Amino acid sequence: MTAPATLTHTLAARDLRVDTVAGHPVLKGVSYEIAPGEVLALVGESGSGKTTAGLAALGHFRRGLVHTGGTVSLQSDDGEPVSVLEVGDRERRSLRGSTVAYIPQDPAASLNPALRIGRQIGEVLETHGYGTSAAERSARIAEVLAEVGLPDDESYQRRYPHELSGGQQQRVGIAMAFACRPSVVVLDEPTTGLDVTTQTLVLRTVAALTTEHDTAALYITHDLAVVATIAHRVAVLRHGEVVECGSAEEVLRAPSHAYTRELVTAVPHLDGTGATSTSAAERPESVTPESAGSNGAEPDGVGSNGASADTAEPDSAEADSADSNGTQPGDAAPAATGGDRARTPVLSVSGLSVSYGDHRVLHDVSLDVRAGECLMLLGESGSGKTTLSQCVAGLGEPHAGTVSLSGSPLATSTQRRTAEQLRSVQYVFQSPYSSLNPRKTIAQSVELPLRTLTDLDATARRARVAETLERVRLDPAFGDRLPDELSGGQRQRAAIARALVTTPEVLLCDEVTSALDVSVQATIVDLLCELRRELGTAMLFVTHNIALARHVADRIAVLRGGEVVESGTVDEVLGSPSHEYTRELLANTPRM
């Protein structure tokens, strides 16, 4: 099957074919080819098929899963190119972990919890006769430790998995892969859940590894950022099939295909250019369930990623007067609404500290959000940053210190504040498939704030729901369907209609896009900012990727370890951090 022309590849897979068992196409003809020493990154959203594209590179199908058609034929540093998917059981393990590697999305769920890390990466060598003796091979286990940046002491090899951190687990995994030195390395969203700052030890790491060792690699991923930063060439994968493949450089800087452009320009930049660059014309009015199509489909992202050219304008004018204000750092005033108003908080934190134990979660922590303004609250995972928000909206543990909102303070807890206090701090959730009822339709769960914090009757409360729908940019007819008949994107919607049916003062965004596709967070961010310049509601965007910054905010507060580590407009942040975290943070951002 395979032609003397491929023989250039380590790997190559031609036409794959995958079905479910049910008879619906996973796969619908994928090729790729990846030369000795290069790294192809394959591209693409949830459900377009890229786990599965890169495990048949090993010969494996998930259960539910069938092979259709389609070969991948995988050459060695020192022989014939053999053809995984058609070898009998045993060769095809004998290339497995020796020839071919994977390194997997989530190394907590594939390391075994009861083995020592050593004994798993002892075993790939066990399995696969590396070296001739056990001290060869335990001698092995230490230098593949080092390699990937690990100890390589005993006493660490006889640690458990889960005495690791993330980032030590996905080292381990990698260890494990490259230990018999193999010619194929599949990598699955490795960084996916590390912090930035991980990310890029591992991302070097690999890097190094496969420079090296001369290793092909197959690196999986939804990222583009992370693309421009490790990968030679470039496979764009939507729906199963590849719409698109060429170098980093062309795929990136000037992609062909229309669905690339999107993702492409669907990025957020540290500079702020990208997202906001194309026009408003493209953008539908609003996504009607007729447009929205089955379940599955993402009508969301289709051609509607650019903001209006608006958008850019808070930031250019904010940056005026943060320039003409430059003596008063975080004192700068957001230029769209202005005036004395603006200058007033609106939401005051002052002081709040939170500890469960000895633990402290929040160490005096103040924030002020002034009327109309974002302030963007930046912390990676453990920093505090969803207790702090949790407190403001009224649904965490106790804490000492005070939450205001206009000057008068609010209870620690929804039960004590009054309805027109729950009324006007409002919260959008990190994931919309968790936020809304399943059992209730979205007319229902919008309806919900009105009912328990309003009187008005169910004749108003309907209308207030379909104008706060359309103003969501969802077709009220959306309002009778349960979330599950709704996209991830169109869900999101849903939920910002539901925080924003009171007419809140303060709306409280806790990472509402991490749990969306790229192509889908963009017309979030979007929608958001157009909403805060229609309404002038303030708000506190809580994220942890500061490259959101230059789209939806004002200022930026950067907290670490409960603490806030530095404060100041968007410009002085990003511009000239002052504080070495800060600094940190924004080197290891990976950029296009």
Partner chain sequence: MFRLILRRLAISVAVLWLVTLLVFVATLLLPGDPARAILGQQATPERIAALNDQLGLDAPVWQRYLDWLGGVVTGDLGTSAASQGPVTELLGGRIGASLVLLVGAAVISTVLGLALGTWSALRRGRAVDHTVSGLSLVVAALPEFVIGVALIVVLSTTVLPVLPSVTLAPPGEPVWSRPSQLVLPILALTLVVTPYITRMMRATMSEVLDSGYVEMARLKGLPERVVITRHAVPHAIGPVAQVIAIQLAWLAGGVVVVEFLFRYPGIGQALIDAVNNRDVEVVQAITLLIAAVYIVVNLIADIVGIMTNPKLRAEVAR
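Please give the other form, namely the form predicted on its own, since only the form predicted in complex with the partner chain has been shown so far.
Partners and other molecules have been left off, which leaves just the chain.
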């Protein structure tokens, strides 16, 4: 992208320093400038300090953090600079929403579920005194909805957030942020978790609004493919310091810092390159409490003292070693041979249909997965991917059709499945932060399936838990910790361990990498591929991230509107897609 010609800076941070209340540095002299109409991407792994730096632009610091030095200046409506960190609380509150706006990561959490969307946008306008009459504010509500590509009629404005899709909710959040035409907007991972088509719409919306209104945008993300799509310049943050800054072209194509090169290398590509974690010579064999820092958590957690753990260094051992058979990290397991394909599938779905009232979610879906094979289930949000995987696991609504395990039909509900069937089909959920019981230690959570589904005694269960934690490259000492003492990547490993502890025949992975930064995502992909090779587990990998296909899958099934519109090997689907919908997904996938 070509940077705007105007050089006047709307937002500028100078030597910004933030510590925890205990005195540990979080930001160590961060400086950046953003011109009107320019998008600066702030990138780095979880715990690098990205969100802390972004919230500082609004004069906000999370609990447990204190501002220890430096300034953040905004250009006010009259053209004069305003120091966000030095003004009083009342003036700072008036700046938020009118001069500087914030778009959070989770669109559902950013909207009030009890208020209609038109009313929520109207509240922003009223709070900041936009317009002189209700009619003027009403006109602005309709205008800003149209600007983000949503219907502007009265009936749409009367909808509640739960009546919108995730992408529509995110665009309503963008509309609220741009309602008062701010001069600065901070976007904190606004497309994480969105499918590629919706992500493309959101990115186009942001790009159009920043250009049209000359808004300076600070775009916080770990997705470098998105950065290549939207950013003019890139600042790379590591351990609270900017280690590299320059144009998007310079930073992404010819990075000068080793850490930037590591991030770029970890980005998965459609051609099968990338998705490589740190080299084997630079990483230990397993994640240990010592290698993970004083509390074992990456900085994206909150420590036991209440301070943000944004201070600790990212988990240096999140990357994994190359497999002993010579396969490099990120390589998918070899595709099943002709003899393998002749065997009875471990998992077979036939004529599966699900409806909620008159709404059809799945229609006549059929698929097979063999031992050691990974089938990627691909599609947009709402296509029925998660519903299908939950039906396989027995967690969904009653369905028509059959789900079979090694030729034996499974009951539609877990309540009517045998312990052996429950042991054989295990589920890994999307969020590493909500899939583990916060009140149970990691060992207790991993042990639970053994207590309920096997007759192993306590000694054998403890030995199996320790063995499984080591298998997912977590030191067994982590078993004594609670989930909030682990990083996102470590928690996802623990969730995988819980699913693997019963040695299942089928592993269902539901968007297991969508909330992780690229380097941690690469290590989770490495881990799943290695486990599949070692254990011969059949894997159904639910995702909207097509770029992971060549790194993790043997075959792809493309789901649209509850129907499989295309299926085949990875090379067939990606190399010569036969369906227009698949071609559209590929066209919308961000590329470096």
